[in-house]
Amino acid sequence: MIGLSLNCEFVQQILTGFITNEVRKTGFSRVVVGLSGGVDSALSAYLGAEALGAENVLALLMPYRTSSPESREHAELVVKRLRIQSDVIEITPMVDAYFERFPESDQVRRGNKMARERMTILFDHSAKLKALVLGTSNKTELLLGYGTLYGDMASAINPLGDLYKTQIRHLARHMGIPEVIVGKAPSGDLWVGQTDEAELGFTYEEVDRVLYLMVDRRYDIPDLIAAGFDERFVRAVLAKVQASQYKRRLPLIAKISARTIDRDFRYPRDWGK
């Protein structure tokens, strides 16, 4: 496997330490995580429970009326295994009320709305409980821009954002997440029958090999072709990474003053504490 193998025990220690430090140094002790029934959110919940204790993790299940019953079963399985607190908040009334006014909306708009509806609920509960929202986006999704800006890509801290999907599965199996969750086809569960890989047009294993060499090893296109990858596939992946760069940056602020936020006025998250 091209550079994607993990020392799972070591990575697990780094990520649980990351959660503990980043949550507590900003004055919090709890996290809230949106549990979809997929492997990413399951892994975040497992890491959060190990880092902070099960009593300090709240899982929210937020199904839409077309969500798969299997997704909810898998999310409930994680709740049961970890013995964490949970709640179920249906997003159907809020989403459908909005689209009654825009019935022509396509699946992309509807999917984005669902993702953002879920994130507003997570941040509302973070305020209610004085908890941080624990992220669930992995490195593959972030690099491809395969996520909703201010929706599922949002969080207060993200323990998974430097792990490719292939590595997420390795770590999930290492931590004992049920195989029925780890091994199933990834899906945002945004509409009936939707799967990530069918929508993307390639598997995570295929694209992770290219992304790792392109991003982590700084291979250029000739290097990737020489390594045996199809040129059209490589160029398509690069185009997705470049086209989604804006999603990975904070909103750009027009510079007027001597010290512009996030350019000249930059301090750590725990500045002053």
Second form
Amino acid sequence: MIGLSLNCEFVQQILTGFITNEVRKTGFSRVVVGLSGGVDSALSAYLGAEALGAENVLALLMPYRTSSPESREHAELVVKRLRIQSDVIEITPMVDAYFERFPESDQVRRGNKMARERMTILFDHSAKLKALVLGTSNKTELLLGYGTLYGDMASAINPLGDLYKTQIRHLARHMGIPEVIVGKAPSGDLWVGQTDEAELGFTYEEVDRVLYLMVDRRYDIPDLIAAGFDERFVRAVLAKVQASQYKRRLPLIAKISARTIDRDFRYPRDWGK
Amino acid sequence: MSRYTIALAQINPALGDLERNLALHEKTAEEAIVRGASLVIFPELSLTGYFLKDIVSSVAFPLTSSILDRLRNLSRRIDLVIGLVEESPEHLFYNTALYLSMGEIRHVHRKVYLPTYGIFDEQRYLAEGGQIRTFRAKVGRSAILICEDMWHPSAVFVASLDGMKILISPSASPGRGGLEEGKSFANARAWETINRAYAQLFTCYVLYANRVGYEDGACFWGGSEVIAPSGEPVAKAEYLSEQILVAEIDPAEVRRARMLNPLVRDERLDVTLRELERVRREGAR
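Now that you have shown the form predicted alone, what about the form predicted together with its partner chain?
Whole complex next, starting from this chain.
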């Protein structure tokens, strides 16, 4: 049995402690989070508000003209429930201005550009408000590389990065996030009608079970096949994890000196905090 | 035999900040004194924090350093177990715990088993200790084993044969796994099992002081505990929150446990040594 259930009470305590501790250590007391209307960013906002108080969380809604109105409604619902500050910043003008020069661009380029546009807005607000950008990428997305490097994958601290999508849903329900948000089909909302699961070709429930056994429990491919998983599916998942490894690391640095950043110059992120 | 009040200092040290941590030690020890404790045990690397990486050499100091003066002075009023990075005369760095009493260092334990797997990287930065010794503490003959040392029953076995009645274990254990199944981290549950098992198997007290707080996203889970020689928990700190756990220990409990269950008496050192020699000769594994 691979239920991927979660001791929600305890995990909530760990994650709120993580936010409080890591935010204060840097001398900040606020966070800024981009709300998409989906469950991941909703959960980050809920955890941030629980950890730091509603007055210390700023939510930014950054729709593009093709973004679904439902996403906007759901993001506004989170703002209303949490009573957090929010602002709406349309990204249509800047994204469209850019693609006027590249009208042939496909959906992937456009989606990536939107994600990176949002990132620059979040980090601008980080500087403006002395607020850390709270991450919203979950473990499933990070492992599959299903995110935009320097876009939605960018943040200062990420409370969700060690929770699979299935576990995100458990915790979201536990924290009282409205079912219209938790229960809907996950979507990057990058083009009309897009859903993650249609694009990936499998459901989060399926892939989370494989990833959990592969990553957390160190099952090899033969172990996974013996556990009843389809070989092609398992190999496809592993291929995605391998292909996206670069997204989970700093850019490669050509080694020249005696001490190279992150190779033999190794300090904790919390150095001097 | 008199009873002793001891305190386990479940603190959150600042990474790489000796001055702040010294102040935290003093404040914590003062509170332990007010609460009647005659011994306070701080977690592993309590003066420096745990995931130091290349900071190791900047926070290391020799045991003759004046940095220890304040704590030496404090130890005239309460015995202390503290954790630090010790720099040896050869400029090797050790993950060390000290027992301070009456203004002096009474015992030095250098961590023997340095974990280098998973999230751990101690052998990259630190030198291995080579001794497991008991010493006379106010509360009775004691041994200090730091964190990973406890995962090697041979270390506890040696201490037991060396006269250990009190097993002091300072720890900096980051929580890992198991939250899809249980009420606490998988490794926390494992710790609780081994603490009880050692208390029972070696008929000794186990004083387990774990820290709390976060370093680079890793969460130290706390849950410090005192286990009686019967294997029964005497006191248990909360998970995740700072706390000074005060408990009473009674050396007569060790005596009673050993009368009921004379495991220490019946140990066969000659058989053990002979068989160990044989295994070594024939090649282990």
